[in-house]
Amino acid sequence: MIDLHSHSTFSDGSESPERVVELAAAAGCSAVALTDHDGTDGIARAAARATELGVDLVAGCEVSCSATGTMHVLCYFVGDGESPLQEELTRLRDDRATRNLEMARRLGELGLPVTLDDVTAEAGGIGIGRPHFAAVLVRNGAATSVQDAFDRYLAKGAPGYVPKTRVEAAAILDLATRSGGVAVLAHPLSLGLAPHELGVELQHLADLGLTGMECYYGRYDPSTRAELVSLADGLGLVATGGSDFHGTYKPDLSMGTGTGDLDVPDRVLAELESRRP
């Protein structure tokens, strides 16, 4: 078993790196990714507990794509070293920052107890995003649960919400590729599209240089998983596959499980490695 989509305190997840590395290994994963959003600030601390562990570390990251619903790429084999694809993240990391200065500028206007200093807290002041924004409003009783805080004031839509800046997904593909990586579609049916679209926009991701789709997700039901593995098998991707384990900003989530019945295979992880340019 292994997981190949995780988010540690380096974007929004609540735990180290080294605790999601220990909670992949305590799960029974020989492998495990660490994706965190825009960013791989997060590996060497990973890889170095990994490596104590006997757990091998993927050098990961998760970004944002335009697109009609919601499209993220994880890209996979990306280190911390210089190359195309980290320049670009960090060009996101720096628009992230200039949105969490007016996310927290519209809460206060609306009222709501919670401040940039609070929410830089609750990150442990690294990689601030939503759910800690989330965190804080449930802690000072603006909301219920992290969940309420975001449909009531951080989703999309909401008054809180401030859009961040998405990049193409051909660039990413491109990006991902000339920094020697592969890049996978994340959980795929937030795009909202229909199963035919869904199969002709893979199609031209896949033309783009598409390696996978992400057809073991946590949350998705086994004949949804099913599904989704015909579907990439016909267009020549890789069906890989994870958890998305956020800690305690996505409760339902456990490292390698998922909702408690997620088991991506082993071969999944050397299929991707084959891939790479």
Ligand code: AMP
Given for the second form:
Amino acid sequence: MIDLHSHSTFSDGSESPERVVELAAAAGCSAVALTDHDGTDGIARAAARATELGVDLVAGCEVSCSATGTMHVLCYFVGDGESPLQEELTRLRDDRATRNLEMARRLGELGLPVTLDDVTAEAGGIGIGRPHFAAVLVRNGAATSVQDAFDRYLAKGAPGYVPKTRVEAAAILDLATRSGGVAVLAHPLSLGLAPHELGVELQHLADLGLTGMECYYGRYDPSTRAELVSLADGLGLVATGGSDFHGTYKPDLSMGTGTGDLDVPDRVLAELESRRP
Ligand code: AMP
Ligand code: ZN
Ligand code: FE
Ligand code: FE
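What would the structure be for the form predicted in complex with adenosine monophosphate, rather than the form predicted on its own?
Starting with the chain above, the whole complex follows.
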């Protein structure tokens, strides 16, 4: 079993990179990818722990793309040295800081009990995003749960929402390839497309250099996973998978097993590796 999608305190996960790797090993994973949003700063710590535990650590990150629905791309085999992808990730993190300031200002204007200092402390100073705003709103009594905080204040269209810089899909696929990595479409159903449209969009993305898509996803049921695998096979895409573990921010998702029955085959990693540029 492997897990190619996880988040740590370096973005909006609640657990340290070391702990993410420990949980993967405990779940029986032979390999784990840390895929924090917009950065790879947690990789070195995850890799050190993975070596101690005899687990393979895949360097990854997750980037939000501009699309009608929600399009997230996972990049794998991302080096931490200078590369076109790392340059883009730096820009995304800088823009996120500006966005966080604006979200704090808007929520303050709404009279809500949340400051950028609270949110920064909640996030441990790095990788700050909406889930951290949500956690503070819950703690300070302005929402009953993280989901309630999103629904009322933080979701797209809600009064505290500020859009974040997104990258064109074609650009991220090109950056990943030019940086020696491969790109995989995360949780493909979040594109919000009907089955036929999804096939057309995936063909387009495959033509632009997409390597795989996440068919074995923590929250998809077995028949959905099987349908996505056959779609991927038909397009020559590697059928990948992972839990999208975020610790307490998404308490229904566990490392390795997702909602309980996830079991991504080991061979998926070898297939991805064989597609490295
Ligand atoms: P950000 O990168 O700051 O925009 O935050 C994205 C995170 O917020 C992801 O982990 C999402 O799962 C979570 N998120 C986005 N929209 C919603 C929503 N409507 N309800 C709950 N969580 C959401
Ligand atoms: Zn996340
Ligand atoms: Fe995602
Ligand atoms: Fe994710």
